[in-house]
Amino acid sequence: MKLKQTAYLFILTCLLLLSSTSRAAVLPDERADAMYHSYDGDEIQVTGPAILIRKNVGASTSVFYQYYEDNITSASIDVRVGGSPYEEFRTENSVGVDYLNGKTTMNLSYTDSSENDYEAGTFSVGISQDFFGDLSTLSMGFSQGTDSVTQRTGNNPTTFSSELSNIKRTNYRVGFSQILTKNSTISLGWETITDEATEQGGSGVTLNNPYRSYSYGTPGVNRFFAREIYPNTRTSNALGIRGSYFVNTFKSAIHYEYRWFQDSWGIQSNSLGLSYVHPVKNWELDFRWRYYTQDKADFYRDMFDFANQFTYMGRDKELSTYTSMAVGISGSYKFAKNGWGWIDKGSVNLSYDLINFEYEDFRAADDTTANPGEEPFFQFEAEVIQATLSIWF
């Protein structure tokens, strides 16, 4: 009843901010841009293009259509640990519209997301207004979405179980953003998602992969696997501030942004990032460094006692205590400045980003030359590229 609630209230919201009218804002510009990227880390390559076309539908109204594509290959310390190497293949597809009316803007989309052992579709609906001379702007958001999951049986793999899971994804976000100054901006922005899976069949698989083993055993002696158990539920709250400021004797640009998560698993966590963005020539030029720090859910452990085993239980290395730390550089090239022919301008963009991650209670079990949970703390670097080609017309 009280997600029922929230959800009239936000709709009511909506309209009335749409029922007011002023000067206009300003839709997307109408663009197409095509991108190819690439992850490598842990032995786990993901490849893949991308591509976005926003056009215009008279003065008051956008759409979009957007395609993404992952090439999955993966020996990661999960497989080399309990299973085998795999290839995998996963396409999102996006449609939306903006809709314009006076200084609000209101925004409806749909993902689809497939690859062979899960389905995900979500519905998105979000509004904008903004205030006291467009200094201010105050959004909001909500987002529904049901997955499906299955599993691969037996060692063939393009033969799958029938469905395990359902997942009810549910997501609520609202955002301020306050130009501070000629040079400065800041933005506060608040999210809540809500995660129910509804079991199919008695399989137990809730919102735990069903590929991934928890750990048991007797530290220095032996290791044994068994299906990870999670619960079915999972509520997070997120807060993250985001702010610029414009240095113009130097036409450049300092933005920084800060992010605390928690949720009820027991996770914690904070994340801070720099970067600076200087023009030079037709170059625009990105450096930046992000840092990350969790702690671990109530149910993690590396491996768990014969004796003291809970009522969930995992080792998701994504559930334990770690760091990470990020660098990158990006270089933007603008070309076709004055137009060239349908082409109002254009930009290349080239990125570099290089990741550590380092686990302070999850071991490398994948090292035979160690005893059973003695192994070294696991920790390993991830490239990550990305070209885009971007066009406005």
Second form
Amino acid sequence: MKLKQTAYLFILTCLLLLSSTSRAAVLPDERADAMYHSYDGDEIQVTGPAILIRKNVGASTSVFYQYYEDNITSASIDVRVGGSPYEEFRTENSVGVDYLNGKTTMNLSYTDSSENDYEAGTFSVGISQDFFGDLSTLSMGFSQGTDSVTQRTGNNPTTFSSELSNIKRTNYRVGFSQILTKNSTISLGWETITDEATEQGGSGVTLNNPYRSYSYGTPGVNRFFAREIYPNTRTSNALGIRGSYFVNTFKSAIHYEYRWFQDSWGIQSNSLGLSYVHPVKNWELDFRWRYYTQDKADFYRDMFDFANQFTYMGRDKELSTYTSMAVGISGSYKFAKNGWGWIDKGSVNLSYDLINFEYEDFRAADDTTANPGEEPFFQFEAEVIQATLSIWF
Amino acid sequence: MKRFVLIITTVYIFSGCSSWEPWVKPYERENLSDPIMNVARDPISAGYYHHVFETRESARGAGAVTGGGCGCN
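Mind pulling up the form predicted in complex with its partner chain next to the form predicted on its own we just looked at?
What follows is the entire complex, opening with the chain shown before.
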């Protein structure tokens, strides 16, 4: 019966796509971007370059390549409590192709992320279709990825354990965009993601970070640490609503977004974002604000009563109850607006964001002036800087 | 059979949609096609911004970017 329903859905989708008329959607711009990025917060510095090149091949195909690099120096709260400061290097390579046929765009991409203790590969496929006189766009996507998790042994960053956990991740996406008026658009997106981890060689590692620990003890007296115990599966659902509005008076734009999230670990979150883009001669100024709040996972506690108290036990701050707020500004200067040689146009962009994280049930266990389990709740601020050069050709 | 009729009806309705008159005409979409109306107009920057939050939050999905890896401990 389920197979029949899937077949009906497939036939319906195909008929929908075939019922389109001939007015074409468009391929993404041909462009090259080079970016330098920097993150600095909670004694973690992450910097590195990134490049993106997108080029058409023929009239209906666009291909892209992206390279991204993280150079990480970390003495974060997790390291200060139970580890040693470390340096790490991560590279990410992505290739992809978009194919346009009438009102239908199909895309295919592969991303490989590599760091010395974590390898991840993700394959994605998607399709989108314009209809209702190009006022509406329906899109669907599917991704599948595999992560291989290992761990540094000792403080030497050149020696690693054998594989501790193998994670399979599957994403299902569906989206719908609608032109509302000649000045506004809105879009809805839904994504379900499932993770399934297989512990390797009795390592005790499933979906948990092998460097992190849960804590147990007696508040005011002592605090001990042991390796976290996570479920080996996780399923999450997210619903996003985004919209844009063109302000005729200033030729500017307002963007807004809301996302609701919940997962099988009991985490629920809401995020809200708002940005305003204002052009001034050759400049474009972008002011943005973002608010995020989340409730903790069912198996999270800052301090458990004793070791192995429950089947699953975690103390990742990302599983705790907290809020974060970000404000940012970007300035983008447009040059060669009328073309220059083989360049159609270009821009230079400088961006700064300040993010504040405030945890409600994750204590700063590195605070040795307070009694164990009675430390103040953790909070930190992070600064994010981006500098980008873009060329259209 | 009911399901079959429902599917045929739905397909018929959607097929007919291509002949509907759009309430925003193509020549009225100048503002919508302005690059500043694209929230991800700088894709490399939008991807990075997404990554910064995704590695520090439990929430995931319904965004614009997919990929693996962390670099977040």
